[in-house]
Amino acid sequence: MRKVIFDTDPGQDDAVAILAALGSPGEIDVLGIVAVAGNIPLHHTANNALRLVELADRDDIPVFAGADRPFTRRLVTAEHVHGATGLDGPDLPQPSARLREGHGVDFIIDTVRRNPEKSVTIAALGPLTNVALAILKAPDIAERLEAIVMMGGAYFEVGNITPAAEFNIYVDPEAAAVVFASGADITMLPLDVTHGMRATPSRIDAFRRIGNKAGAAVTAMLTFSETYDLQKFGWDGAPLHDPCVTAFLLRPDLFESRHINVEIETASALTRGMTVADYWGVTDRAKNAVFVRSGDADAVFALLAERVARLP
């Protein structure tokens, strides 16, 4: 079983990541969920990671706030996707449960050095700003992590904020600078590889199907928060994007990936953000990161539904 913490910033396609590994007790063991600012501020992102434990009936598992900016720059937000509280869609209760008291970064270091070397993946769905102040507050928790399994980037398919940077990236890129240099273990998942996994109208209705709380809520979240892209693509269905993470620690064989240089721009007026990928091997720069390509969308949106259909 694997043991991975969640860093997050819910998100409506963050949602169903975490709802997703919450459906996958035997294989996902969630030490904890910590929040950063990014598709909106730090107190909507906080609140909905609450929200969506109750709403699987995990409220035992620890809820932690965060960062509330990047590191150097004015926080920029995305409520014209994801709406002004970022889980807009379903009609979800203001949660009872409390974040709990402590920074989520030492969360993260603390339960990092807490268990065994190799043992806990961070599985990163925003902005990088928790997981590079833990990683600058304690260096040694780099080498100990099994993995950091994160959405951002892209290369093929360029940007989504700006015509050269992926939103999570763009955010904080001195942040993701920072993790990209630190030596960890990095299994990234971009653009190029979400942008195939469509919600399409046949994919949101198997989540409809369910027919649990659950399916309900991550029908309405998919069915609100495409409507802008849609609109930007013009596609059948706009990208899954977060999700990704739960089906590559459920099922790496579904993606095809290669070992390369990945550098971040954070100088450029023009390219900030930008995730230089060196995927044909041009430089002499060493390999830190696994660029995940392409996967079997199909089998993605399938194992994404059988995982919440295990939800109340």
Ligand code: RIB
Second form
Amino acid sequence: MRKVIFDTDPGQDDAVAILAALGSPGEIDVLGIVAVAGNIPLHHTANNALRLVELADRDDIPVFAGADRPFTRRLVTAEHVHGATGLDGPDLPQPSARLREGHGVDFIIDTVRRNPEKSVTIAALGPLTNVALAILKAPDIAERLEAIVMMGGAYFEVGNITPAAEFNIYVDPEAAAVVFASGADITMLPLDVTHGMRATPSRIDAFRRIGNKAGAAVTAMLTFSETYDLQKFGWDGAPLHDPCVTAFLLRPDLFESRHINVEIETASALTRGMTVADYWGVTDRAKNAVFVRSGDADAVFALLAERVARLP
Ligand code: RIB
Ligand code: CA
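The block above covers the form predicted on its own; next, return the form predicted together with the named molecule.
Whole complex next, starting from this chain.
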């Protein structure tokens, strides 16, 4: 059983990642969800996180609001992909559940300190602002965490928000630099692996055939959010990013990875947010991240659908 805090900017793909985790209660114990500004502003990501726990009939799970902006930069959002609410597609009711009192960064710190060493994992699905703020406020948690498993970055697949950078890192590169320098045990799932996880019509249909509320919502989410990427890439399906984190937590054996050095570009206007991955070991920089380069897409989608099917 893995104890997991989700730090997230839902976002349709974040939603699928969280729903699949909630469908895996025997393997993932979701300790809480912390919203961060990213795909859309914080008030939407926090509200969407509440809608998700209600969709899964799990409003016992605490949801907190975290940072409403990056460390130093102006917030860049992605309504063009996710819609005005960030969770356009399904008709999910406004939540009756309320956010918990307190800041999400303090929830992260308190939860990591309250649990045994190396027992809590942060699954980071958005910009790393909250994670970095927690590490800066409580440096001890970097070593105390079991791991940070994050969707973000790109190397061979280059960028998706600029030619050089992936969105989550681009939004707050200074936060990413703090996390990658923290000494925490980091596993990154970059565009290099997520671009191979394409939500083709048959894979979306597998969610539709489940026949429960969650399956119908996931189908509507993916159908909405694929539009932009299908036009951009011209592929047979849009890449499904954040659910790769949940799939990795459940079945790391479905993925191929390498322990390497990754540095974050923060100075250049042209390449801000680029994850400079020393994949071929051409420097003597310390290895600070497990870089997941590929995975078994059929098995990942089957796993996600099987877990969403366990929800109401
Ligand atoms: O680049 C993809 C990432 O940016 C995903 O986490 C998506 O939800 C957006 O946050
Ligand atoms: Ca996300």
